[in-house]
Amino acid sequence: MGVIVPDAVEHYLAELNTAGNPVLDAIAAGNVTRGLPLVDAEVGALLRVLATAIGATRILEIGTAIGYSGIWLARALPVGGMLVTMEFDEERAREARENFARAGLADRVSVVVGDAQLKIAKVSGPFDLIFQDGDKTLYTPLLDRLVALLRPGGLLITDNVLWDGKVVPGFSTGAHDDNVDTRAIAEYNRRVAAHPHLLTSTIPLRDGVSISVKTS
């Protein structure tokens, strides 16, 4: 059984998801043995739906990995739109660029390599949508900067906010895990929920996804 959502429900949702493409399918299949921190296809579909719903033309992503979530996001962009995506690992960034090219999206994606805490200061907004899926210990330190880069009415979407249920004390499927990432995500959840410029809701899809709209 899945930690957050039962396997049967996840399988049902996966069967309904027909929004993928051969490049996405190949990346997901290859990652079965690699185990890289990629979003699930259902989260990818959610990203594409939300980006499409708000008519996003500029998107920022923290945590490129090998470009899987970025492909979902970039597919929602119109011609002339741009995804700026940040990745700390140079080899993963190189592979991401190759995957974006394979997906026919190289002209609307800019991969920035380096520490997001340093690179984010050089990025100019506003963005319509920001997807946070990088180093969990940086979720809170980057929060105010990301909100500043977001346009009013724009979306901040954050992955892994339920962290296999470890952020929930007394969660019935296992003991509360109090490691550094768990504490970082728990703190982020409190901060984003109380942020004066955000209205936030969290959905228990896969590992938990929070969706925040910038209100002012």
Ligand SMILES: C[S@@+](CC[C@H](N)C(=O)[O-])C[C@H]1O[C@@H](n2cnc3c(N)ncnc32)[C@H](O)[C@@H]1O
Given for the second form:
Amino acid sequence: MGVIVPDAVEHYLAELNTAGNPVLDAIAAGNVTRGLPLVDAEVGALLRVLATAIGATRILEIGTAIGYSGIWLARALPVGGMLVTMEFDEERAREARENFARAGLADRVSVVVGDAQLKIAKVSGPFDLIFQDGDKTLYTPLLDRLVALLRPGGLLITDNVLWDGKVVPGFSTGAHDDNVDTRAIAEYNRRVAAHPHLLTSTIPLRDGVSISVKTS
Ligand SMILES: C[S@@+](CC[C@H](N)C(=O)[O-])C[C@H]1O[C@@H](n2cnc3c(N)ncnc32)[C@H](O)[C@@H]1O
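Counterpart to the form predicted alone, namely the form predicted in complex with the named molecule:
Below is the entire complex, every chain and molecule, led by the chain shown above.
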């Protein structure tokens, strides 16, 4: 549970969310003890709704981990659609491929192993939707490249933009709140808000999700 949405509301939303499947449930259950920083099912459902709403056929994800958010995204793709998802950690990427196969999605997912900052230069657009959920200090350095890879009308979705409230002046009083990630996300939020090609709304769901449409 995060600190943005009260626990009772998160439980209520979780009970209403019927969009999961057994593979997603198994990953989430296994992650209770493991503690990887995966999106939760409510953010997953949001990703799937948005990808479905725009009829996405090409999706790019930065930060695969073990494929949890990727499964939510890839389930929105039609046959012939493609999710390209990038992961630095070889073991996580291997596990993600297994999870995509278990979910019956191996035919529409390409897991790229390596540093997204380097790999992104070799990817060809356009993409209908890009989900940014990798290293927080890379959010701003990747921003203009990701916007260039999006089609006009496409969506750039970014997770953790409220960072447990640490980016919000006066909200959090933790001793180590003003760290490199907090500053990186705060800077990213400012850049996205002022970006000449993006129109953005931020949803205070879980850890904060920004949704930007490429306007031109
Ligand atoms: C927050 S997790 C992704 C969670 C995943 N999107 C989900 O919700 O299921 C971030 C992932 O990005 C990966 N990562 C960090 N830096 C990266 C980089 N430079 N290039 C590619 N992946 C990176 C980490 O290894 C980690 O698995």
